[in-house]
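The chain below stands alone, shown as structure tokens; this is the form predicted on its own.
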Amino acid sequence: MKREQKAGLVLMSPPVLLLIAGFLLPLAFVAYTSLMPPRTFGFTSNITLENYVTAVRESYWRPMAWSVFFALATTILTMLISWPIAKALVRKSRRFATIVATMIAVPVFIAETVRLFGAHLFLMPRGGILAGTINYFFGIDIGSVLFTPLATLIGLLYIYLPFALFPTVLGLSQVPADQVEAAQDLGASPWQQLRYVEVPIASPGIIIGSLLVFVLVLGATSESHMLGGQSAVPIGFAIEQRFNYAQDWPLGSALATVLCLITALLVFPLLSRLDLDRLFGR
């Protein structure tokens, strides 16, 4: 047993060291830089919380609120959209599931900028695909949602739907068909089947999909750049400006640290409920 434990520790050491060097140390560096005096680039002993005060005083909470809103809204909507699609993929024939899964997965391998440019063309006013088609067939001028928060949300749903769908499919594939049939035989309504049978068993896949979407959207900026304009500026864009254009690394680090803390406060409670052993049938 001791030999197996030593072998396990030896095998674990490379990824642990990689995690420390590539994740924990950079985070520690960012957190320490956030305590430096504003617009300084060297390590000093003058530890200060002025950058966090500046972040609140200069209304950086607004882009932070936009990012959290987009992350929560995208997570909820992608899971609601994914659920019926995932049930169809699990229950229908293998050929049907393969075709639909391929259609959803292929765009993931195309550059995000290209896909967002396509969404831009789709949402353009007058000459856009959506507005032009509705105007041609129905004579209705719907205008455009381009350069609005709604356009940003549409882009986020379009980009991150696969990250919610496939974990949900994995979770639903763990739901035994005989348990669903037993619930039906006992008179359970569709809502009761969903609440007491399907969702509890599929919850690991739902949690994984939700975490993936939430964390990725929280730091997303491209959708706002290309579809939302300046209507809703996310925190990732503000952090990028502080580091690149303003050359104010301590303030940018403070904003990044707050973003990491918000992510941890929302993600770790969900991680504590995740049962990977049940998901992988161990």
The other form holds:
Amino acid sequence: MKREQKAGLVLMSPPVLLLIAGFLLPLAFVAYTSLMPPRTFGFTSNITLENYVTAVRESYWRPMAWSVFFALATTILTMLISWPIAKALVRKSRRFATIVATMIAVPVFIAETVRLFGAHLFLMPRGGILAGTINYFFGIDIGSVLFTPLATLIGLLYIYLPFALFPTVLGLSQVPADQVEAAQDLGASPWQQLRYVEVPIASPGIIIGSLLVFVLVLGATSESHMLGGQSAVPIGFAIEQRFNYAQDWPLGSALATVLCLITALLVFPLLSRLDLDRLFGR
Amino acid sequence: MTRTDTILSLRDLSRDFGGKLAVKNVTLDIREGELFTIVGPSGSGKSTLIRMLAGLEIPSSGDILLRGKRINDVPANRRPTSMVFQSLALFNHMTVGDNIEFALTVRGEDRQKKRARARELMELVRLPADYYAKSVTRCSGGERQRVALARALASDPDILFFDEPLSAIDYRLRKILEMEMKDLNRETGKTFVYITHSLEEAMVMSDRIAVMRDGEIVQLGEPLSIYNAPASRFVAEFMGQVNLLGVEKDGHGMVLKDLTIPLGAGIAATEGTWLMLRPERLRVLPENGRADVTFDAVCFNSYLLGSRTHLHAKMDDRTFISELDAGMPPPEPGQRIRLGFDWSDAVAIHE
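Could the form predicted together with its partner chain be given as well, to go with the form predicted on its own?
Below is the entire complex, every chain and molecule, led by the chain shown above.
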């Protein structure tokens, strides 16, 4: 073995060991637990697919579908919201960029529960900030947004916007202004400039941002807890309940495994198309 | 369509950048099919001017007329013009072919048609056909230049703008590309508007040249007329390598400032006029050589420029540039020499 290779292995081993102990092993435990008979604790040699059958039969596809829906909707919407903000951050003056970036970044340092409680107060019916203000000025009662899937979605957009925005800024900063001008000069409409030049060049940032938001939202539970109530139960909440309330670890594990598989199926093809070198300007 | 028809008219065109006028009241007519060059030092406003013509910059006042139609408010993507950028601005995430076809892609042309046009253009700009699928990031500087040119020509524009595209190319290749540019102008019959900071480059290829300074056009004309009769000291010095002799008044009339030689008959000069003498017109005189004006100087150094030799000679602290006659051995540094010129070779510059 060459010297450098040896050095590389030595340097790599701590994170690799950490990943094995902290990530791969628990994942393997979960996968194995999902094959145990219902309501058993610990490992036996009785391997069964019964939990997966139950998962399908007892319509656990419903929370799964809600989660996938929320993840997709949040990813698309945060991306759409991020794009013009990111463009302004990249193209406008440094001063302006610092102010806007700070305004978006500072809330991230506040605990999610606190922020969601704020959103709760904002969306509350009658006396809530949104409903109350509209009622005061226009005399219209908008009823309750709280405890609807829409409330969950609003909470998710609020919490996960920075995860979409900052990678998009990084991606957009790779788009040379003169190439956009060249596209325009060659007859491209603003929409075509976006499609042929800006999006392809910014794509590493867009992919990273989308993946972060998608994967995080897929496992998110607090937003529906605090804003959506029982209107739309996400899969993360269902899994949590199997483990705590129902004390059925194998079923919880089966649901968790399915979630992992769905994530992997969506994430790996995208990741393989990602050129990190380009994002870091190499 | 003859070469004297006007294709593009600029009327009192100005661009104000927060109180600073980058372009000041430029009025200009560019003719159908000509290679028109705007030349000026950096900061003279030439880039701003061409960007307004391409539609990438909005004029603060004045009009741009394309064949008599006002196009001030027409955005760049709806103007029948293309630009070759200083940075070339090639789409690095695309192949050579995709770059060249871009203007046709956004128009929605079909694949067959695009490909045929790309092939035709690649031949025109002398790019090998197998470059079609090559990534532009793997092309050399000169090849990228040709891709940019083909890409700009693809939409069959009425006018091509060039924003110093050769400034980053090494000298030898630049000389070749300058000539190719002129050939391409003849072959395509299109109007080229070219920007450069090098008057030498402008001389090589232009039909007409406009010299710009501080946002204004200070001289407009054919290359030779600018070369032979610069309108101002600025233009004369911008061309480099010239001798400028001041004129002043003494008891007897007008004299050359440092030489105190009375001005020859037929030269109209007042105080403040400069006389321009090109190096080839200021000769090092042999023993019995004659000239209208002669004076002594000390050889400072000589410089071999390929087929020619330039000599710097000093008189007090004035430096003169002279071009040696072919075959004449250069004097040694420090050697006393006699310089001379004829009045008919001196050009009076009133500024």
